[in-house]
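Starting off, we have a lone chain in the form predicted alone, written out as structure tokens.
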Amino acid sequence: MVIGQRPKGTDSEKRVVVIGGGTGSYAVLRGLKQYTSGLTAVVTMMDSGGSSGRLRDELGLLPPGDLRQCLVALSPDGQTTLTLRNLFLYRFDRGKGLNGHSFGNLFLSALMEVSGDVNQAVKIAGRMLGIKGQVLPVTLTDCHLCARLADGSVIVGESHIDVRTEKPQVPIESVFLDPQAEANLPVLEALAQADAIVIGPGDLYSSVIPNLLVRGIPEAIKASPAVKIYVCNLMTKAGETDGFTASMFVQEIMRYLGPGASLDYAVVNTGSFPAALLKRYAEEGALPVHPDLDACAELVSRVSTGDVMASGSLLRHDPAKLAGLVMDLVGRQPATLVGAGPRPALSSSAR
């Protein structure tokens, strides 16, 4: 197939594409899932720390783990506890080789073992896991993230720039890849046949904004035709996003895409916190993102805000709430859950 050239058909279902990363990527997939099974997840394999990134240095594969995460959230959802999803969440807590690794991690990196071929050990997982949709590594070249800081400074390995040890009280002015890399053909070939793109939300400089580092990527995006769609984080990151408002998540996202880039909409949560979340969350040095709305209304066609947020002990985006608004942006007009009745009802305004 052409690169840029959608199939013909009558097929009404609305191809989405999300990239990102980690907890993120997990709720937008999961409350997506809902509406269509044309999903495509994009996710970087960058990971340099936990069960990927020993798996990483001890057999030389990519790191699986937020593969892991997107095919577990496109499996059917069940409530036994002997399903092959409960097998790819369970994690090994003792022992010395096993401790800390999670099953899934485990069986994707025999399956690229066996394969000897990335993107086939993940379509070879979701089709045993029964997936919706397709999960696709951004690049299969081994590389690894770099921050350059304020001061000139580099930090190497994903892991250090999630958790900021080093100079944490330093800016992140930019981050790269070491080696550069190349997209992955399958994710071009998405992109290019969307009927809408998902960035974000997730860790800015560690989980989405690394999928934009790859070349070809942001081309893929600039020339895809379908409707460009940022979700914006809930909260700040110490050493990461200190301060950052919702229009400069949004900024941040642009320049990564590069000259010539625009995003046709931008979710931002305008839910209240629950103030004994909000005081543990402080002490980590993360804070609401503040919701800018009219400095996010100069750089996209429009604003769509509401309670985008789930209930419980994290402050996390919730799947059915996220992915209502984001289905209306995509169809611009009320989604309809997939073999259900009206989707559910949600309180949001647009600028």
Contents of the next structure:
There are 2 protein chains.
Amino acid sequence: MVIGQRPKGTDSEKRVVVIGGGTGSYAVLRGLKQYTSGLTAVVTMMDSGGSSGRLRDELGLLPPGDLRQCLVALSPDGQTTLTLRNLFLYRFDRGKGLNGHSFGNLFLSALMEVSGDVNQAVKIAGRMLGIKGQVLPVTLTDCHLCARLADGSVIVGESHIDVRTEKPQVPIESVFLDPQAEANLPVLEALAQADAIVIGPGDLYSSVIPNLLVRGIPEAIKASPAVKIYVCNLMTKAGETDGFTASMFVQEIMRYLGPGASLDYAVVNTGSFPAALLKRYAEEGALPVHPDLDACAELVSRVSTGDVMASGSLLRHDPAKLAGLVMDLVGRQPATLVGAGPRPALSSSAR
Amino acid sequence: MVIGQRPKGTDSEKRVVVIGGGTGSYAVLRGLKQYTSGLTAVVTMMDSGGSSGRLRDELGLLPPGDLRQCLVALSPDGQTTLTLRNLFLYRFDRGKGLNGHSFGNLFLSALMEVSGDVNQAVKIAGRMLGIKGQVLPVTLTDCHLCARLADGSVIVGESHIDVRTEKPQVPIESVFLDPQAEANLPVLEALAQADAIVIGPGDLYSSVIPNLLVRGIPEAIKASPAVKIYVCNLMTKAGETDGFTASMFVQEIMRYLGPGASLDYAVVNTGSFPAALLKRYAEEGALPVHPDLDACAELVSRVSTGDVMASGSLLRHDPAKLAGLVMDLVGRQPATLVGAGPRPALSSSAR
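Structure of the form predicted in complex with another copy of the chain (previous: the form predicted alone):
The complete assembly is shown below, putting the previous chain first.
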């Protein structure tokens, strides 16, 4: 072994592609960046609400919000001085035209305008933020997410699917993009070269599946030699996944990956939920996802279970627990943590 | 002489304080940064128009526009890659709430909000931009510039003085601040330690003199051991300095510096003006400032003359010519240029 040269294939060099956008990807990326500098975040570009939606409508740019969240997730933590990261997290709370705008969104919008190239803009922002890895829009096509409901009607726009005001009781039959979107080429390259592909967690129809609707993405995932892992949500979501069990999440992912697809692992939470929090979530129509492990096992090669929940006031995946588990699945047992922090205790059962 | 240690007092260590704000300061700073890394830009905080005025009104922050211009002036030129500097120069050209906002202004506003401290915000922005020297708001008091006209009426707000729509024919009698503003402490320190203080160029009543209206600033200038230089404007300005000769500019500066003040130098342009440009400026009521050098010489110790104009489509001071002249006056003849670029030829007559 040559001194000063690390052996190939250590965790710190693992190429892991995380597919999603929003809060779910944020947790996965924050955890995984402790293990590897070879992260790629593939981000949905169908957001149409809030600050992103306004920028999209008024400036005609791709929505920057999910890109921003993933950039922040991959930026260095624990800076003592005020940095660009803090600014990215800032949201204007007053001002006629600025109220509600995230500064990070304005930053990305200005960069897209000045550079005239979305991939370039995100790359520059990443460099300025000192991120580990890369963030890639799944597509550069300006398109909208649409949902066909069980009654045949169609909802247009991610924000109307994310927060169902129209017919919230009618289930989603399927989702599609209008117009059809083409894959961003660097995403296809990242998928082809990946050691692992992590799909989810995140809102099933409004954050995760939109990535799989982009032409070329399911094929690239299927063709990739990577270990393929789906991380199932902890909670159902009103108007989107009401009554869904774990296997129903997995089934929908398989459906949008298309014929011939296979997942190596599904990660399903089996930790217990604090009662007080469940009550609050139930008021918003969100219930724990039932871990029907046997049904899951009929869909994927192996089911990985354990407590992957964060403590705190929100029912979220714990970045460290989730990343530890994912890195185990990627092929090294036990995973060796790059950087500091104890490795979380985790029981992982497989079938 | 110790190897690796530069002799004290070289040009690159000269502490030069530039007082103004806006386009005039931009030119001086861009030129002087080639000579010294000890620059301080003292910036008026009375702007009430444009993007700055909107942010001031809507967010209740100090106006960032002049700070931004000086930060850009002191940031490194000639980057080949897209940098924060390019973003600072970008202005949104559409979008209901964003149209007309300079990104640099939004950046500084967000920094002020997140840091909760204007001096700190400007310092951090300076560090991010990699500036040479420092930029300081002349005051942290939220105040407005007011002009008393010759007919006794009062105009409130810098933007209404800068662009005179009210009674443009009635001359300005005097300007004052409401409420009275207190000096920003680091400005007093910079003035006390300065080797040179450069006042102007810039709009007399709306950019330069507002700095001298801040309590403590005239006293600090008078008490400073620095060489004191006033750089006279090239052109008069409609509604502000109509018919002004060079000595009238100097006289107004002396008046607002107050009793006991002295200027070591007045820099007066004696270069000739391209006729085509003069015609265009005349249409806006702007005429060349007549260099009444004898009258000037009765007000200041020495009058420095020469061609300090830039070539191009605007009648502006040339950064390199002006900086070369100023550095000569600061005490080293001829000035030694730090960094690249030829030293401009300049005839400098003194009395």
